[in-house]
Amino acid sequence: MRLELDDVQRDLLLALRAGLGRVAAADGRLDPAEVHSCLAELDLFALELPDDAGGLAFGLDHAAPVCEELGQWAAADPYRAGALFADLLRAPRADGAQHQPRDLDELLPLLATGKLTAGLAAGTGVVATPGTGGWRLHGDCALPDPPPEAAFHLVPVRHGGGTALAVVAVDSPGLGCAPTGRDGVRRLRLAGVTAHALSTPLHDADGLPSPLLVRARIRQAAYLLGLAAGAHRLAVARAVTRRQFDRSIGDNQAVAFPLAEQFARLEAARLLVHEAGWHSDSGGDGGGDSSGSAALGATQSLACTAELALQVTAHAVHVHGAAGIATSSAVQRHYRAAAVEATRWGAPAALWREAGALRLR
């Protein structure tokens, strides 16, 4: 595995960047709309698809810097839902078959270049039972910053089996999308949803995590890693220049011992988020005994990414005083994300006692 970014991870990071740069507002704030333009534009949609689907044929660790890269701008993130449903239709199904109906694999070139979205909603009030002509829905459930003219959103069901993902049209009767005080979250209302599909569940019955998780968790804590450091370099821009009795905050240690500290604690989080791609890319999350480490390594990522996301951009916004609290500023974007990603796919409490089970597997 190496320790720093090869010349392609880092062209398409600079290359996102520079993007992102372009259509960024003075304060740093990106429209959905022009963060989804900006993937399309540079093909990044196809990045892990495989080259029969129209993709590029990348893994995860090409993925993961793009992933680190919206958080640091703390952007609607189109990315992970989008690969996540691609993984979703090429995984077998929750009734034995090995792929998915013909017409959802037809999607897969759509979803290459950005012209099909998803939303990716989080929660575990949705349950799934069997029915005529397929499994139906019942429940609700969060849907943060779906992203825009999304034709299908990815829904966590449980149903007896487990925890599974369905994939549900935008325009399935009995589905209901509504605004709630959240900025930028909505709350969908599922009544007897028909699934377009349901992936296999989540966790096999030895509790190791499936490799559509696995994929899932990676992204999820590449993008929390993104939103940690993101506020970490506002937390530093903000020591230097706020000043109180004529001298930088940043000079006094209670100040800067903790910031230099994080910023330890975000190499070391890097470089456990890297190694987790290196090996499920590796083939470590397709089974025998390499699963376990693709598995252990997403999982603990996750839980460090996760509670490092909470820590930080609450910091942050206590070392920008009065200045962070307010809705317009730039660290406060990073602490809101942070508070709804961070648990996305399960409390950091709960992912650190997964590890530490599959660590003594």
Contents of the next structure:
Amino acid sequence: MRLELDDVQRDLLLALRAGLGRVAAADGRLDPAEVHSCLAELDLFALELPDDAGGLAFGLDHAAPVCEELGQWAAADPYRAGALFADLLRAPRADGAQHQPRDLDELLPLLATGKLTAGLAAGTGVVATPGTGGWRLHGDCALPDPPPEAAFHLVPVRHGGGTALAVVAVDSPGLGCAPTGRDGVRRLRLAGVTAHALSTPLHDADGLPSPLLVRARIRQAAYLLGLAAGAHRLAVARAVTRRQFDRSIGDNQAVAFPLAEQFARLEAARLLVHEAGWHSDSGGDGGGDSSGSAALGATQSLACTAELALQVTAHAVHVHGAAGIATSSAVQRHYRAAAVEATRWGAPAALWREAGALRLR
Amino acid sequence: MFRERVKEELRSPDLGAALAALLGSAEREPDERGVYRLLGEHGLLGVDWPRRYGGQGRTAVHAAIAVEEMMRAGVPDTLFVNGVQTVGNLLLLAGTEEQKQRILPRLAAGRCFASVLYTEPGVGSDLSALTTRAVPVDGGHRIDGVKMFNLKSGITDYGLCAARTSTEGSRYEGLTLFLVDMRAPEVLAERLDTMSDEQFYRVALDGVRVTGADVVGGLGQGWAVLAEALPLERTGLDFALRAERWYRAGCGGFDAPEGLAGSDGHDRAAAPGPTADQLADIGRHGAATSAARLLAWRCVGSAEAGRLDELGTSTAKWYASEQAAAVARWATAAHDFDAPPELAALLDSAYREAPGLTLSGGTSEMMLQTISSFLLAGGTT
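Please supply the corresponding structure for the form predicted together with the partner chain (the preceding block corresponds to the form predicted alone).
Below is the whole assembly, all chains and molecules, this chain first.
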């Protein structure tokens, strides 16, 4: 395993950084449609897809830096949901799902070009029951802002075999979407919605995360790492430029040392994320040696980056002082995004318990 | 594979028996030199040194693999870290050809041992404040002063001593490194009792004579040589390996729960076993311990590529030493008084050693100072 970025990873990252930089507002804010165009122009939606689906056949090892860079900007990110959708389409699906394989298979090339995007819901409130015509979904869940023009949503659903992911079309009968009091989060209501497809359970009978979940967790960990690293970068810049008592606030160890500690923790987390990606690409999904498996790597790196994102973004706002709370401040976007993204795949405490259990296997 | 070869060497009858005897010793700090002689005979010291200096001519990666396996086998590493890694590598970097020929082959053979004589009473991390004087005399220098908190000084043959040879210029100028014969009658090493298994020494240098052949890196070049050599000591690998050993011990006695604790909203069978908090701690410390090793190995890779930098080594050293200390505390508390005697002894030793980790090889505050200096100067992008 390489512990430094290779030339291809670095080129991808720099190309994305330059592309986003061209369309970003002065305060770093990015229009979701511009982010989508940038990813599409760079062919990044094709990054992980196989050749026969019009993809570039790179692995998570290369996707992780892309997700991290999107997090660095606190950008609305259509990449993770699209890649997960593609994984779901390519993976075995739950028995009994009355999906339309041909139609669904035709979606892959559209995902590869970014012409098709999906929203990714979160929460445990939707129940799937088998019925005539397929799985019927009832309940409601959170939907963090989906990409513009999303045609499908991926919805976590509970059924007798555990939790799985369902694909629902945004124009499905019985599907409602409404704003909530929480910033950046909508509410999906499903009343007898028919799933287009249903993944296998996200955990197997022994509790091991499925390859689908492993890959989703790694991308999420990379994005959260980026959120934290982006906020940290802003905090460091603020510590250099903000002067109080005739000197930069960064000249005070009480300001400088926590930033140094966070830098070390971010570096450590980055290596965990990349190791997890490497294990996953090497076929270590969901099993094998407990200390080296992608399942453990994905779980622990997500738990680690979720906590880091919450801590580092909060501290970064603090370093900015009252100015950091103003909506004109870039850093508050990272802080607010962390609240939504840190628990998308479960609370960090629960993830740590799962990682602990995986280590004891 | 080189790692397998190292494991085989460590399992060889002579080395295996000597190591077992050392680890089974009832002494608090048994003399490990016999084991080191065997390590030398088996080619496990100076792995990355050139063959002409008694090494194996391999890479920094091979050397790190050897260190990992030696420590995993239970080899006490202070003689290695202080002698081979710190003094040996510094000589390789800045020593004269005569010094390299004189000392490195014997260090690599486990036939001679070296330690550092840097710290002084009241000096601590600020080496520029040291007061030990080296005064020119016929044929060389005469050194007077007191060095403190040194490890293994009672059994080492050479001490790499930092002394002031000039008071001109800044406090950083005028420092010189000397190789001191620890057997010289003017060198008095006294044990200082400590809470950890390894004892400190107070080393009094009372007019010890050194010659020009004992000057390392040139007169007045001590600070520059140390600044160049320090990153070599700070890959963090030794600390990461302590974290790994203690983490494994801390997990001892905990069985896997029958069902994994899922994070998807489905509570799985609450079987007997670790509590939820214990499981989360096992997860947290396991991840941080793995990350410490990855950071250390990134430094090893940088060393191999010839671009070891102070930011990377300070990051690895801070993270790994803090994590090792945290694991020692966690493992001790996790087992409380229920640990079986052997585990209890190991964890007690770890707990007593832990506070020294964030002090030795540069304090955590020094590491954070270095990291923040890079950060605030824009040197991390």
